[in-house]
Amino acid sequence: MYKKKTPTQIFCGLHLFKELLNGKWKLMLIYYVYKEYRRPSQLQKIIPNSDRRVLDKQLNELVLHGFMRKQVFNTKVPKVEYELTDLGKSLIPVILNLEKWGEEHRPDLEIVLKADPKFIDIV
């Protein structure tokens, strides 16, 4: 099992936020579950460049930390759906403000991104 080399710093709210919500897709997963994309296959389609294994891991972490609930349906073909808890819903205004900030600063941010050699313009 993986053990962190440095201790977790939780002396301020920003550290707590980062510790629990740090992950490539976590904020997007919360946002899309809020937008009614509740099944793993739907989330995979709406975030096409994501890896299903990573999505599953991050969804499980969001459930473990209390941001989402996972409902498993015992049908012939097993079905799973996710929904936000009250804690997860409380993040929606934060996520919407981040999205708004990103749109307001899109020209500057795109310049910075395009200067990054790892950036691939898929539009």
The other form holds:
Protein chains: 2
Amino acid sequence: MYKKKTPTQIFCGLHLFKELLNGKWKLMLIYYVYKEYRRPSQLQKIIPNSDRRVLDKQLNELVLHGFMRKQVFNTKVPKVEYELTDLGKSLIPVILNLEKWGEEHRPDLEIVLKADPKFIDIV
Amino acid sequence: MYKKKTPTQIFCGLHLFKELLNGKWKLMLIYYVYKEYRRPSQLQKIIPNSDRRVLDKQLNELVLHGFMRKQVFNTKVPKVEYELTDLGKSLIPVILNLEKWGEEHRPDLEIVLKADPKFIDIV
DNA sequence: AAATATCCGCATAAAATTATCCGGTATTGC
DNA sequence: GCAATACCGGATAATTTTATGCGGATATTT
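Swap state to the form predicted together with the DNA from the form predicted alone:
After this comes the whole thing, all chains and molecules, with the earlier chain placed first.
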């Protein structure tokens, strides 16, 4: 398993957030589980251009870190569902706030992104 | 200059936020500039264990992306000051919200971090 | 029988970010 | 003169994250 080589600093709340929730799809996964897309296959469909293995990894971490619970149903066709823990639910207002900020400033931000040659193509 | 090789997706506000503000110290830099630590040397002092060149790079990006302005004073000893743009200021409530979430959940989050062998040592 | 749907996991490659190693100018204070 | 402060920047190394290439199982639908 991969281990970090650089000491992790958590002297402020921003770091705590960042260390645990920085994954490419993590906030979106939490949001969609909240919105009742609870099953891996549903999540893979609702999140475009995401790879199964990447989502899985992030879901596993979210479970490991206590933001979600994973329920496995041993039905004939295996079924899996995720649900938010209280800690996970506590993030919903934060996520909505971030989302709101992004959408409110989308016009400006899109200009900025398109002006930066680093972002070659934007979808 | 480095260019991304993977198309950047911005179909939701969360992505917009993430693409532009994911840098290790970016939110903290915005916060401290807001708190009147405007000069590079001040920022380098107030942010422990940060490297000058990394902070510089992030500051340059924040300017490039319109969150800050950089003012250069051609005094005998060169002086530089950063200040937030309106776009930068619009992030303050978001940052405070993230910080608040982190601090409110610090006890839980520290346990989680310490339980994860990935984070070998935490400062 | 074949296609589709449900799920899982390891090992490695590639990409992206962060850290470090060099280098530099000019002024102030002792 | 010499140390300290203020500032800047390119090139490369190291770390961390994300993507992909292989593999597997069982059950339902067409």
